[in-house]
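A single chain, nothing else alongside it, follows as structure tokens in the form predicted on its own.
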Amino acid sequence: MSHSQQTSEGRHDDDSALSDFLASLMDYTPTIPDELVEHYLAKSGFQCPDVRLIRLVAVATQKFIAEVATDALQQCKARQSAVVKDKRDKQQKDKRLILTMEDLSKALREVGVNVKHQEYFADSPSTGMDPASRDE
């Protein structure tokens, strides 16, 4: 078998896999609605009548958001596990994870998105806790 035949067969397999994947997107309902994806694509100057491409962008966006959220959760867990030993006893009672804007900013920075935000009272780890259990 010649090199060009192998390349041709490999390309055919890739084309077939791509066609199957694109066909499967027609039956898939992504978490991010088609209309929302179309809106932001149009806002950036991209028009596409092919629903499969719109859904492909939605799936890629969903994956990106999931990865950033997972990274932010890891940042949150790392931050909360770095608490001084004195506070550990108090935290054993309340094991809630409090995701802050700082956690999200660090996760976004890892993928090249820089977020500038105002400092809010909600960025405090004690926000939402019972006033009696605050260390302030």
Second form
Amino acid sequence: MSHSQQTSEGRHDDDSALSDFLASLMDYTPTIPDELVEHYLAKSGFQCPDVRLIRLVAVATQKFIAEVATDALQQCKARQSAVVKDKRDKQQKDKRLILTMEDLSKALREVGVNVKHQEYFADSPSTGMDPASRDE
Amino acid sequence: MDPKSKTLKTFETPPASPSHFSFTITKVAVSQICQSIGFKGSKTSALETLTNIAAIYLQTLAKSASAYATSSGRTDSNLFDLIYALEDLASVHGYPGASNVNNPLLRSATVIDIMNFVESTDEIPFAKPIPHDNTQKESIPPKNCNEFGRAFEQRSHIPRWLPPFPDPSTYEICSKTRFHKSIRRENSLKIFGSLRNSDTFAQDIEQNDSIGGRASCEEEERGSCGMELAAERARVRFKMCVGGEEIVMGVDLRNGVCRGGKRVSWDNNYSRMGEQEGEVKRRRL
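Okay, that's the form predicted on its own, but what's the structure of the form predicted together with its partner chain?
Then the entire complex follows, led off by the chain already shown.
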């Protein structure tokens, strides 16, 4: 009995937290602008007069992209630390954190998107290879 | 310096289509997110891929939510549809509590994750103000917005997307229009054609037709230089108001041809002048 009361209270708290969160979205400015989100929503047949839901979509997309980018950044750092372990002199050059396709494809594979480099023909077999393996 | 020129270049090279416009804006937003994560730069292909994925994610979310709304018999999506859609998209990665069937929808872990994300992330507003494309809205009303066009536009039974009426000078009663002396001669062909009374005008047309298609073509080509009319026709007088002063042109305008005192219409003189231009000039000299 008391357990069910607790859960209902907790549920009530969660609901109020959610409504508070949605209300706070009115003041929050997502990185993805409202106009852009509205454009894509209208393109996809999503009709909603509520600005809070549009903001929620923007925030959700922002979160998704931020997660993918964080993953890619981790991949980038891991790859660079592996390179640094092998070649000390390359440290300065490769220290810059640059979003590359290989890190991104690894990060995207985790969320179910398969991205590959476009296939191309190279002069030598080592041209298109990973710089870490190429250096060896 | 370098990135600025790069952005300028990307703005210039492709044609400005709406999809490219939205893509560019998405690209700015995605690069802002990447920068906030800690990236210092990006390859163009990687950034464009991530931008495409952001757009596809957003559209998939919207499509999924609208599909849930449609299956419930609604046209407007609500929060529950959106949470269903978020759970659908998060199910690839997995989220806590996904296996619990009795978990209430509003306590979904996806929403809680978003709440935590919003609390933990700094607010990064979009870098640039978005230029609103007002040109399309303004082009719907006619460009030459004179009183006539506006009067027609205000009529509610005419749809707004219809093209504007042509310029009123092309169909308005021309005796009301005022001419300047400088343009009078240039427009002699068209204006005087419509200035005349309808019966004489019809007469002229018949006479022109009798001359033949070749002559009328020549008239059009020569344009302002004058036109070949039939030699004989009725005297035409017309009144015009220039600056409140009434001018009877047949009388007032005495050029070399009607110096003898004979009243001849100005138009007739002028048309003759076209064919006898050299002679008239010699007389004037």
